[in-house]
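Below sits a lone chain in structure tokens, taken as the form predicted on its own.
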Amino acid sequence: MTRIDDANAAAIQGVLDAAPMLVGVGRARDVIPGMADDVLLHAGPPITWDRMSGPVRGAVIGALLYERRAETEDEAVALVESGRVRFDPCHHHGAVGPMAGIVSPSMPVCIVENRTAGNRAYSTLNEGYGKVLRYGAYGQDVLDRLRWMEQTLAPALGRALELAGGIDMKTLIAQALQMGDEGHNRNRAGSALLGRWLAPHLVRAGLSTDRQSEVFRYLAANDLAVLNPVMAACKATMDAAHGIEGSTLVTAMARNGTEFGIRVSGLGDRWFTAPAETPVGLYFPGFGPADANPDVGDSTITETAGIGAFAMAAAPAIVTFVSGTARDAMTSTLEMYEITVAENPVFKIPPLDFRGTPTGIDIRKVVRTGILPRINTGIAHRRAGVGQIGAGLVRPPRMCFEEAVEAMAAALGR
């Protein structure tokens, strides 16, 4: 065993031993470490306002309207340009956010605790489909939905989770994979499981009949309801593997809509970045590739943890949403075994004779084989205020992994 192999063995054990539990819902300013009233968290590596893409800018504007720090789009832009809004990556605060990933102080966030390592991770609640903040939309309907989530949905879910004693996310993800999900773009089974497990407790949460009905309709209509807790579970899992000297394991992949970035266990909190690619996929009627923004979002934490595109063989139906064939879904997973260090014995894939999902991306294997991680993703319009226009597949830039390998060689004195 080499020094790197020993370090990677320790890192991957932290991943495989992780026990992420969805334990509650709290307000971002109250529960996320380092959150402040003038801070907005965003997806991906660090970025400044002048370099933000359209959908991220749109989500920033929407968050400032939601927080009532501005009354109009122009006021929101002026507030940012005055320097009175600070930006920081979600990942720097133990959080993750889908697409633009904007988290503002008043937003409710789900809390996931890794019962093995004791660390916590956070993610906003999922808004559902259509025009939503995470894709850069900020109309009145978007703001109304966010305020309903804050005032009705979050207290209800929080009370139900309290009564339930939390939800074992590792078990939920394992079951969802056996029911045809891959845990990133397809979460139909996982969201159904979440609703089923919460239902007995929601009816004891002290809600009026009308409020109960609203919450159940949200859970019934939103096949992405579980995505955000899954992301937080993956973040809590991968953070347990971060900071191990000499480890070449990737602990975060994320995009801010301009750049793609990775972090590596043995290289501290440094980001290795390169321009983000534009996804290839299927578009909603009236839109096409010319409308698409480059890849954006922290949801690649799912692939980092060994699900998402890494588990596509479990979810052949997803190709009707992201393009490709059922054989492509199988090929996607098989290819990822070439660049990972382990198989997760809990996350089993029925079409592969219940083989565990490929887990733990090794930057050395990526560079040596030339195989880049596969990622399932949504596609945002490149202009602020429009929203989602499709879904597809993308790969990270090779440069991120090449520079990380060079940095590791320097760190180890080679």
Given for the second form:
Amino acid sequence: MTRIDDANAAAIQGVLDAAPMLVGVGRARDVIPGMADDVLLHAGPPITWDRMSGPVRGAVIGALLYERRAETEDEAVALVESGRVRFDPCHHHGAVGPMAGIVSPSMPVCIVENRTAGNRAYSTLNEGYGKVLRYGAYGQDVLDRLRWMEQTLAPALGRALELAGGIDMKTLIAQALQMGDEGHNRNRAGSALLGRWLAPHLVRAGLSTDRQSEVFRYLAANDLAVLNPVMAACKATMDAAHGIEGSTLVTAMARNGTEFGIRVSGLGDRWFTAPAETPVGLYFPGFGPADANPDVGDSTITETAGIGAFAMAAAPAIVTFVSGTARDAMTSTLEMYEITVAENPVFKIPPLDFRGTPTGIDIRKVVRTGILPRINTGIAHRRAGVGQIGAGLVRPPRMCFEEAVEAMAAALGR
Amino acid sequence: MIVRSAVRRSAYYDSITLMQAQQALRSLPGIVEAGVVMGTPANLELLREAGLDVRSASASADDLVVAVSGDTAQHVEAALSSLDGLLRVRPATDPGDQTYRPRTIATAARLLPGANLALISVPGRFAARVAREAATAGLHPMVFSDNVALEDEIRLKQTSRSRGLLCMGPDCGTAFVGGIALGFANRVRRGPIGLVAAAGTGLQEVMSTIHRLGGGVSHALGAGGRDSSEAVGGATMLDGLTLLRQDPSTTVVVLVSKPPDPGVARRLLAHAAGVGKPVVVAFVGSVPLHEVPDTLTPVSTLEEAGILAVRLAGGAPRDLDGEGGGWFQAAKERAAVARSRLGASQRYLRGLFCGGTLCAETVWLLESALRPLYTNVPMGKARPLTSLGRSLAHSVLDLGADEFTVGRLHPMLDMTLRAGRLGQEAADPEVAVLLLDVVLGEGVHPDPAGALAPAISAACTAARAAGRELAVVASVCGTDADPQNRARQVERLATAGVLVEDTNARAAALAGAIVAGGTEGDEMWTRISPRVPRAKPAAPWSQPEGATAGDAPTLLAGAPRVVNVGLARFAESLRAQSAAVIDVDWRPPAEGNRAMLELLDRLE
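Form predicted together with its partner chain structure, per the form predicted on its own context:
First the chain shown before, then all remaining chains and molecules of the complex.
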């Protein structure tokens, strides 16, 4: 076996051995390493304001209003243009955020700890559907909801998790996959499990009946409630595989709405980026491809960790996103085995005779076979604040992987 | 005349698909000529020669180039735009097939439980890597592809052996394993005779002869044309002999090869002597060996290898020509009759072959009798023919050699080259005899005799009109169980006036005798004269009771379960034989980007 194969074996062991536990909720400013008052984290590889797409700009404005650093949209824009807002990718701070992925200092974030390697990962709490910050909306209703999350939801979840002694995210994902989720676009089962497991503890969290009711209503209505903890679990898992010299394993795939970027275990903090593509999929009534923003969000950490589109065969309920037949769902997963180095024995897929999900993308396999990873994704309107307009499938640009291969050859002096 | 062309970057198609698309384009209204090729320099040159000037000189070997000429711009454009539809036709899977088509061997091997053999027919420069993947996945590689680098072949055979796998090929055209014909193979009866061969038409000729004599084949293992060279050292032949030694269903072994490197020959013979079963050794193109152990029976022709193998296996072969060697006398008489019809100017023999080993056997049989003899497979006194487009004196050509097949289908698949050349030779007033081989079996032309017969008739008619009587001699390599049915093929040729002989050696001898006068022919007759087996025949063979799996080497324990990578027609042939097969949706690695592929290889 060559050194690369050894390095990949070590890296994938970190992935398969990871034990991500949802342990609590904290304030971004307090818990995320390197977070500061003037910093906004965003999804995807690094980007500057002038190159940000509509929904990401909208979310930035919303976050500055939420942080009360600006009173109006114009003030927020002026603040950014004055250079007094520092942007940094979530991924540089152990964090991940869906869609625009903006994390501001006051936002509550869930904390996932990988009990094997000891590393932690963070993600915001999911806002639910409709007009939401992650799609670039920043109206009063959006801000009101963010404050409710900060003041009611976050303390309640935090206390319940404390009483529960944490929630084993690996077990939760494993069960959800057998209940028809793939962990990225479909999270109905996982969210139900999260609510069920938290319920006995939520009632003892010291909330008034009305507040309890609000929290339960949130959990009952939001099929995406579990998505952000799942993303953090995936991030905690993949960070355990990052930084292994010589490893060609992909440890992050993320989009900032303008570019798609990947990171590779053996290539340190470098991003390999290319212009993001527009997802192909189904649109809500009244919208079409012309309205779509280029691919955006850190939620591709799910595919990076071997679920999402990689586990499509487990989720027949959403095959319409991948063209409509159960066969295509099976094909999606089978194809991903061609570019991955392992099968996760914990994440089993019933229709494939309980074969484990394809896990650990090898840049060499991607470039050699020409098969690009599949990604399930929501589609954002390209104007800020309109929100989600559809869902579908996207693939990363080939160039990201080719450049990573070139960099790896250079790094290893081959 | 309007000429238009287009280039599709990094679009790979196998040559058969391209040729079929090319033929379809030619038949479209108003189209004069069409070319659909991968953009190698040789192919682009070919297009230019065909009057299809391709301005896009920037095309690479991984780009698809299409060029069409025709009467109007409308017709030409219509033809160009129909290309995609023509290329999309993939007969690989039946329409009801709902299964995933794997892209890599590793996945295919996982999807086909018990897969144990990979049949690889991708372009040569990719074949070694695909074969390595097969070996890594625990599959015995059978590499049909040629143009594999010598060092790759050596390494591949070492790797395979270290994993306990048999590497057949590169350039292994045919094999027969556990009752299943692989590649360009003939359908033969199962029986006790195991073969190890370079595995082209030489093997096909021996297998077919065995079948026609009432014998049967246990397994036929292919080593590839270079296996018996000094560099490769007979690696596969040695391993193949070992497998046949262990195989309980094999009682007699036949070793077929071009004359090996002397050192390799010694090693092969020593190993063959240790097989513990009678071994027939056919080093085609050399005089039979002397001073070999008693268990070895050296022969000089492919026909003789078949006859003696059947005899050694305890069979009483139906003599090809009745008892008592009556054929020799009859052949000499037939030759005399044909010679008596020749005009004064008619002196020469022209052989047009599609089988490489059949051609080589012919050259070896004729080189002492016919002088001067020109050929593209020189040996003995035969001289190289420098200008292949025009024959000189006596000429025997292998039309399947690389120099004839660039940019076109192999003459076993496509009869147009040979039909054209037939007409050309027949028009030469000095030509007396045309000599042909007709090869049947899986994967080749569905009706070669039917495709050649009109050209033969036309050639004879034209010669007759010019006052000459041509003799046309042919042999048909194959069996009545082949898809083309040998009996019907022979009948078709005979109807066209061809003198059809039972084997290639006999066809060569008859054709040679028509033009060789006097004593020069004696050496030829000596070379074809049969010998008697030296070893005692094996005990009469009967199908082993029950499964032999416990004792047989795993590759030979049953019908192979095949991962097919490359030509879809090989997968179709396997399905027709009810063999378990999975077809890889193979595409050039890294989308044909060579620089990227080099980087990837460095990262292995």
